[in-house]
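The chain that follows stands alone, in the form predicted on its own, written as structure tokens.
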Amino acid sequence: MDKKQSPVLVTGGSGYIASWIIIKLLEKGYSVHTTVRDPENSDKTAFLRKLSDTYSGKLSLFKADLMVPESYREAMTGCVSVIHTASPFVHKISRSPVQELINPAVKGTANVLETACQIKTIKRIVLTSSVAAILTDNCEVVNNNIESINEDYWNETASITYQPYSYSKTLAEKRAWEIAVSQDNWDLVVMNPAFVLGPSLLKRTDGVSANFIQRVLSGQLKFGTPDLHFGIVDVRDVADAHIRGLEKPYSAGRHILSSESASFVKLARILKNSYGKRVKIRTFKLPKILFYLIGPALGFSWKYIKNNYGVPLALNSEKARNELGIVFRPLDITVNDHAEQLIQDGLVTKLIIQNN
């Protein structure tokens, strides 16, 4: 594909993953269209506008809303491909999961992909899904004697009342595949990243990954570190995978993106090795009974704690390694780079004060 043939649309341009995708596309010579809900919001668009100036107008910004049909038509017109990253994320327990998570994820995906069916220049869509669309609880791997989870599995245990975020990602991806098989204009490639860490291009701390690293570096985990296990992947590798999915002749289906599986305790130990002389970092495991007490205030239900606390996870990311050629960054580089970004951006004040 000729990079300069047509622009690439990246939805949700002010997002953690999308911002890395956009800058990497621009560095490779692509023209990029991107969308935000409010182009007048300078806090969320300043980075994008600066990029547009740096790359001599190769980046164009459009207004679009997931819940508004036809909202993406202007941004999509003339594009040859779409990377759809825009999706809601609510970390704390949602009081209205249908309105806050499920409708925006499912209807938003449908609105984008159905518009793409009408834009005949679109030949490929790369969708950001999640490992959450593959499974909800780590105990599912252990209880079913599964050696490792691959792309053949679908989340069958999440619901509106239990892990609604995972449920929204599952429904949204299934809707995407329904639309994909109903047309022959474009093909669909799906990325299923695990827990995403790594430096942010935006000075935002509302993400789960940034929030955890902030807590560790600020010495807030006084009673111990939760023994929760996740697949971990660097945000820069996630961005590369999306672009590889765009460029490859065709890499069918889903792709688990995970460098390795690790616990929060292991992440804390990596940070202690790097910053332990500058701030007191606690790396002992928080007893499960204590997490039952404090977990709900952090957004973790008792059922989730029962099914996941202390339970390891094995994810199989060979398809992404072999078909997309992704070489995942080592975990310590990802964690330390993320921590350093937070420190340099002045988002971990306790550590900075102690270092002065």
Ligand code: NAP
Given for the second form:
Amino acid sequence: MDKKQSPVLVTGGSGYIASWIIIKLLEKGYSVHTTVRDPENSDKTAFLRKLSDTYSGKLSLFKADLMVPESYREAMTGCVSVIHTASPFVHKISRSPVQELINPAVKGTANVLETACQIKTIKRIVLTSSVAAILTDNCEVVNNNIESINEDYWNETASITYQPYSYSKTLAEKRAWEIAVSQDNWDLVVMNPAFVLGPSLLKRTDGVSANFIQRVLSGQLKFGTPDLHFGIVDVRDVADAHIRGLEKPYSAGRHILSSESASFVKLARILKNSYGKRVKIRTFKLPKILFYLIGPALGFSWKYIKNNYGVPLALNSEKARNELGIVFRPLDITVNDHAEQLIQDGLVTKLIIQNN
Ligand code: NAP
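May I ask for the structure of the form predicted together with the ligand now, the form predicted on its own having been displayed?
What follows is the whole complex; the chain from before opens it.
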């Protein structure tokens, strides 16, 4: 795509992943429109306002909410493409999964994509889905007697009551494909990131991704580290993949984004190698029986523990490597850069206190 054909709309500009996409687009010379729910919230928009000063005239901020029909029309007007990242990313539900997760994800995706059907300048949409739309439980790889999971798989086991975040991502991506095939104005490219880690451009402490590293560095995992395995990918690689998805002529379909699969125990070992002299980091496995006791309070059901505790995960990310040309950063770089950002931003107080 010719850069002169910009602007690109990035939904959810206050997000961890979106902020990296926006800065990389601006660095590449694109004009960017982005949306936030509350432009008056200075905590959430400070980074965007600073960028808007640095890249004068290239970044415009709009107010939009996934649950408000027609909300994205103004921001989308004049754009040639959309990167739709906005969606609730929460691990522990406080109210109802339907209100908190499923409606904003599914109705919100329909809201954005249906508006795009009416704006004839839009030629491509890149959607941030998730590996959660591909599978719920690591045991599915073994149960299906396969070596690894690829983009052909769809999550068929999540529900409103079991892993509702995964369910919201599955339904939202399915809705996106339904809308995509009903029109011929734009094409759809989907990114399915695994668990995203790596430095944040935002000084936020509420993100799911930062939480584990903060806990390890603050010495909070006193009884051991949960033996849970995830695919892991660097946020900077996720941003690059979205931009390549926007630019590449032949990048149709879904793309698993995962550098490697690893357990929390491996992440804790990486952190111990780097920070072990400054903070007491425990790298022994938390016994499964203990995780059955404390897991539910952390948002992990017994069923999830049964299907995932100690079970490795094999994800196949060859398509992103071959078709998008992504060279994923190694895990230790991702984890150490993320830890360093949290320390530099003063978000790991215990470690800082020990240093003093
Ligand atoms: P994040 O920092 O929490 O960002 C989520 C974004 O969605 C925020 O900008 C938030 O806006 C916006 N949002 C939520 N509800 C909204 C609503 N009702 N209306 C408008 N905007 C709304 O999380 P993230 O990690 O960057 O996630 C971005 C996307 O990546 C999500 O689609 C998520 O499912 C996907 N993903 C994330 C991971 C990961 O490990 N982080 C992995 C795979 C996929 P506010 O600031 O207004 O709340």
